[in-house]
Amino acid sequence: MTLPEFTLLRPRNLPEAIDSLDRHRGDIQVIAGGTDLVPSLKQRLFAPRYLLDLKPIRDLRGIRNGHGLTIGAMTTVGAIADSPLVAEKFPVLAAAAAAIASPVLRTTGTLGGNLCLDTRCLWYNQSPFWRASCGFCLKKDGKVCHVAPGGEKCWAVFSGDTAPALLALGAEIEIASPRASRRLPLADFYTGDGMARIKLAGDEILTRVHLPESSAGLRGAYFKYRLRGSIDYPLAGVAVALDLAPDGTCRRGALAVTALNPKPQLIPGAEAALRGSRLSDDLLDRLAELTNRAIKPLSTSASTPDYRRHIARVFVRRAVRQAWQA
């Protein structure tokens, strides 16, 4: 499995990369760390003639403290995960940083490439000639998901560990294009849609992440569930991050998932069962039961929907306990 040809281009600062997705638009493609666009590219799912690189545009890169956090989208997710400054402000955060991959694809991969993967299915990552003998899906180049074959909607998942972490935080993005710099919680960033599963333009580029000063200090967990412990996407993700009052009552919370719908979310209903709730059985109960009624893992991995649904509603026990009692 080769890589199709195409023209690297390497701008030096921003305004250039904006100027070349405009000129280039329809055939070009933005590459940050490639842990999850060059594979794409091998199995054909991708062929831009050309490709922009982000590497060299050092403005992107860098986690700067001021009111709350900003995190450049071409910092690493290693770097993220290895700040103290992260894991003393903002657990769950870090936590999924050290969740992603490897330590090996954690130093090349970035936190904007992990907020806006592609989407993925087991019918979907595949190289040409598989998908072939399938008729191809809806995704690409055919007319059929496989997943869900009444229908006329691609179910495959977004599959990135940073997100429903940075969700439960109530992170913002900002967003670069020729026109102006726009900013949007991230939470309105994913469509829901596994085909166009983000709101970004063929010419605007994901440059920051924000975290609000009100989410610093928030106890936080993480758990994910994957099929190889070193290297896989998650098939379930459970983020969950919590204000506590000093005689253990939740003031505000949230808990959000990934790996199990085609956008990652916060759970209906789970901010408002957390607050004023003291930690018991029947509160986790309940969490468990409001995750299990939002998300609708299908056939689209190795794992069977079922379990990945028994999973989640394990993993939000866990998280929750955890972020508790830290």
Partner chain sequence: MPETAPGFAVIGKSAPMLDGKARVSGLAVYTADMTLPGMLYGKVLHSTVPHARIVRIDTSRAGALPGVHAVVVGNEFPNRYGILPIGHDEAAIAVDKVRYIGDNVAAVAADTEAIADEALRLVQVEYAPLRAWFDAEESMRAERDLIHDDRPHNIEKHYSHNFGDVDTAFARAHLVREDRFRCPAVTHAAMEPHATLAAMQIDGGITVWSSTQVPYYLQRTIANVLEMPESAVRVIKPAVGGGFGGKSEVCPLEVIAAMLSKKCGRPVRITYSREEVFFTHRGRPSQIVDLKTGVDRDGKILAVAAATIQDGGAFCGYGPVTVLYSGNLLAGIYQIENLRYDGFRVLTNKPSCGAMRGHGTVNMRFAFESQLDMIASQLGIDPVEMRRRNLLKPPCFTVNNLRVTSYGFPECIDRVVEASGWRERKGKMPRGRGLGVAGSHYVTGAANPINRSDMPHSSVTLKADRDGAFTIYSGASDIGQGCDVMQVMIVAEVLGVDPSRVRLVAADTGTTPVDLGSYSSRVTFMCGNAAKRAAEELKKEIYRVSAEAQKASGKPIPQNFDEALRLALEASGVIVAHGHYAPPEAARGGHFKGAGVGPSPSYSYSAQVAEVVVDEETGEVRIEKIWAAHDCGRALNPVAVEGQVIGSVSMGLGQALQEEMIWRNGFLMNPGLLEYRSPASCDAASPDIESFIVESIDPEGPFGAKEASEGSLAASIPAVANAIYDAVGVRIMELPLTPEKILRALKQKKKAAA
Second form
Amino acid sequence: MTLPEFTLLRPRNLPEAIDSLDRHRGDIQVIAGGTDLVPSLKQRLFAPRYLLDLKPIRDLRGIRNGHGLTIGAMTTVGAIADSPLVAEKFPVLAAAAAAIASPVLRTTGTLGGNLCLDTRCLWYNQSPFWRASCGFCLKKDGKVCHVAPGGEKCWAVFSGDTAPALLALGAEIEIASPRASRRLPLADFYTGDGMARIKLAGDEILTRVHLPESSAGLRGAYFKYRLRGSIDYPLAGVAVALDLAPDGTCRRGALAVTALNPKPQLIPGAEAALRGSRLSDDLLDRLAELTNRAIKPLSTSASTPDYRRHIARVFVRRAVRQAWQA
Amino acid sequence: MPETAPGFAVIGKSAPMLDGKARVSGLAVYTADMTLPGMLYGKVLHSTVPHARIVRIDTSRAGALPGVHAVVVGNEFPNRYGILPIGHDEAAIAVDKVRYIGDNVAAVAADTEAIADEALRLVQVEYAPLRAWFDAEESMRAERDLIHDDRPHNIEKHYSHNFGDVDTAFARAHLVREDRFRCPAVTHAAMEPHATLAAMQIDGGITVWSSTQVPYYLQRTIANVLEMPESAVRVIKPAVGGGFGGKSEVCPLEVIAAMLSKKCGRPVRITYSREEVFFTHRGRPSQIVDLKTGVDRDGKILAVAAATIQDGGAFCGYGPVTVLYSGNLLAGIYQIENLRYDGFRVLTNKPSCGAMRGHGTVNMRFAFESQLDMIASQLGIDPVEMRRRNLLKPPCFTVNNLRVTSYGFPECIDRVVEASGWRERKGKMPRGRGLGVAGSHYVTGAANPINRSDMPHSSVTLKADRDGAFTIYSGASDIGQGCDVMQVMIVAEVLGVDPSRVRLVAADTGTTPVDLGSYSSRVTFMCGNAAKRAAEELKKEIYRVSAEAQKASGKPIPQNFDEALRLALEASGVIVAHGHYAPPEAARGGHFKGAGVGPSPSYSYSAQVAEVVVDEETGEVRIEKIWAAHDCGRALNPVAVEGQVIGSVSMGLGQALQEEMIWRNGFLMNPGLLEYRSPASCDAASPDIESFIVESIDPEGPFGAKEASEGSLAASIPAVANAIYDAVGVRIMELPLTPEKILRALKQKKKAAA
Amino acid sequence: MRKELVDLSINGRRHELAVEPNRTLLDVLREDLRLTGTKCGCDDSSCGACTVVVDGQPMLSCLLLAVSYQDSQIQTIESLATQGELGALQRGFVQEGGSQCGFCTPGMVMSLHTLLESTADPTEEEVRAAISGNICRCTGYMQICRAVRHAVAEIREEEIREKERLHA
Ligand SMILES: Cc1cc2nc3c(=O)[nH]c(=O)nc-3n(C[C@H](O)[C@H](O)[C@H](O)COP(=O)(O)OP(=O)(O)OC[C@H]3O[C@@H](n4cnc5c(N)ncnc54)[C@H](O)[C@@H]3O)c2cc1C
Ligand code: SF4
Ligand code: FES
Ligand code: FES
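Next block: the form predicted in complex with its partner chain, after the form predicted on its own:
Zooming out: every chain and molecule, the one shown earlier first.
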């Protein structure tokens, strides 16, 4: 498979990068590790005239310990999975990063790319020949959605593993742009639309992820459902982070999911349900039900919506229990 | 374990692949690694519609693109072919109509891949759509828009067999079960995508390098399509990165590369993309099995009636063979005296199915071994005991005339029962954990060749020359199973020389004698026998020539082989001998319609025990361990036998748990290795697999050897299904055994109990 | 498309090449440098056949843009056999049947090579984890695990012999 033609721009620093994005707006795309983008380019899901390579920008890489933790967008997910610091302070993030793809992809894929991942759907992640055979679809070149025909919305699923962990930890992200750089909660980054999945303008770059000190040391667990023991993207993912008082009551906690909706998301109501609670079957049932209400899996993957709902509920129970008892 | 089998110098001692060092160093040359001066890149345009008449193809713009050297469409080479003489229904590039999404419509050869891609975009095709058939049962009711005009109701083939007195036997049965099993299509997913390099020669011949299991059939087909004498077509098989049956018939790219090269007179290489490999398919068909079995009070099988529908895709391919294996081999493992079979091979607008490891037997075995367990459980008989009560009593002929000689199945059962602790553990494990047993078998080559004749199935030429080395010339195709070193071992053993003195020239129709190919697990037995005979002949000839020469000069007759060799070479320069193999008449089967498929000179057997843990809340299965015993007659090369047995089990477990070609509304949703889930190393489908070699010493196999590469696959699937039943009491009758299906069954069971 | 002049360091040698920016490292290795030991099994990053080692880490060459890796040390399967002499890992593969059709082998060996650099005596679990992005359709992975054990044992014996030599 050939790649489409493009010019590769290799900025030496962030201002240069932003400048290029600004100059070629609409015709340029950022490439980090390329583990998501390159296969997609081969499938002609994108054909930008310019690619902006973030690899040369040194200071986008690395894990900095300070007040909380700051992780550069170009840090590989493998480095995060292997970092003793991350494992110690934010175990749920380490677990999620270690669940990504396979070792040969984790050496290359970055955290920024993992958070900006394109949404996925069996009707979309296909070759041009394949997509032509089904008349294309809303997300790319077509007029209908094969998953929810009649609708106007794309339901392609966000399938990154680290996002739910970071959401549960209350992470914030930093975005650089020709205007002032901005910082926002990760939770506000996603749109819930399978097409325009993230709130990132064409001239912006995700530069850093901040993990608050207040989340350091939270107990955590990440559960991922996949049909094959490695390589596979999640078909459902559940992350939980808990702060327990010495007596075992929950002072604060959050629950987030991925691969069940067009966006990764915190489960509304879960924080309130967890706060001040003790571990009980009732609590687990309540959390499972809250999750059930928040998700809308459709037939975008090899697994069925019903089963993904089921597994999400089971994983919520298990993840919370495991984190609690860790 | 002794290094070699007793009494042997070479046989029975593990030997590495002949080109093992090259393979681990990146130096083995596969077709896609080859280039030739002036080589062009070929690409194929595929149909985006499942069933349509081609109204018009305009390739003029593609042909005019700079850098494009040839464009071909179907009607330029209209001669049809197919692997079976009764199924010549294919053209490498569609003529007049397309029959599946992915069918081949046109092809180009260009200076670069990018130019070839661009040229394909410039080809304009106008289609007049026809109704497409995606479901086999629906397709069988088709009255119009037939896939092939000469196949009414889209039925490629229907076989109906009746042996013994089935109805009477059912009538007197203590218990009769009828169940329906379903298996979706699975595919080989060999790691090497198909590739072909075809080079028209200045003298009018053509040389073709291809990732094939069947160089000889490819030679014939290219000669037919290009209308050249067979002698002008030379097919060479370089290193092949796995086949599993997917390269055991002629694939479109092989013919198309030759067409393109013929048209422009330059070498053309086509390498399939992974997606094209999936659309070429030729894998295991999706299949419905309706199985009815009657037993007496003790669990003895009285009668079996099986009806099956195989969804064969758009062309005949190996279809009739697949459907016959499904039926005829039913009789080859357990004693069945009354047997009825109805097998339908149906055409649909999907990629053509073909031969895949365990060809024809796998889905049927899943059904049979599952049902046998269901019966055992109803009768309260231990599943192992159930199988022991129904063993064949060889040597024998089965009710449908299969000749069974060596039969290590009982010992296979003993070995896995012993190793798994079946007696002590079965039924005593905590809920959620279970053991399951199953058996399987396979042919050791087909006793009747595809193109019926009495000629040898394998021929080997062996040459002794002045360098003191022996060169084997053999048409057999090593595709990773290790048949190259097998031949060297056999020849070295017979001659009594070190294997390092034996060389091999293989799988080149220009220099090596005909071997029918690497399929149906025929090579060790047939080519091995041919190699053995060639070596025996050579040895005799060396002694004869040397003795004559010595006698003539009044000198003593040499007693030592190397001395004889030296004298023989001095006397005649070079010594050559040949060996052939054709299966004996007695092994060739009966005389009913379809009797030709199933007979084999010998059958391999496997018994397996699976231990699983089922998570009742999620339905997820973890296979803890597989014990697999395989009767391979004699393990000529134990490391290779073990590798083949474990590899078969692994492929079986993939089909058991997670592999399937997912079809939705006529679209193949997973034509790639991300969504087609062959087992990874850390996977529920990749447990610890312990293999046991059982040696029944086949009376006709080379040194007693028979098949080792396929027979173990089929048992893995029902062993797991049976273990799941043992663990949580649910019976899944549709593959793959996904968490989802198990969970649904558990819920239903709970509901029924409530 | 305009080619760029690039300077790639492969198996310890620098190669100056003119390469289009849209070519993957896999393409450049196989087509421009004729280092065909690295295989293409899928070209969409899902099989591992194209694994090479970049700055000490196994990566899939089918998704790396060649022009982006000029500052890296790239190692392919061709680097492992020195003067035709196999390394211990490769010998393990040959002896134990770790390679059948051989198509996954170069990628598999590169993944394991980096494992053994960091972990002298890996557990079977670690071995399996290290190759969990390399699909092998032939072996069911059992004999690959044995190959690694074989190699580890051989390396250890060699070390012991080396020590004894030093003592003597
Ligand atoms: C076979 C396979 C299996 C996979 N399995 C998983 C899995 O299990 N779990 C999982 O989470 N992922 C999986 N992935 C996806 C991927 O490997 C990871 O998500 C990886 O972390 C993506 O990072 P990247 O740097 O490679 O992203 P890239 O491919 O470089 O980029 C991805 C997207 O993000 C944009 N982008 C990247 N960085 C930035 C930035 N800093 N600012 C703005 N935009 C940016 C790019 O423009 C692009 O649209 C898999 C991929 C493959 C090929
Ligand atoms: S959800 Fe619908 S619109 Fe979105 S990618 Fe899938 S088929 Fe296309
Ligand atoms: S070829 Fe690169 S992962 Fe398959
Ligand atoms: S040896 Fe054939 S794929 Fe691994």
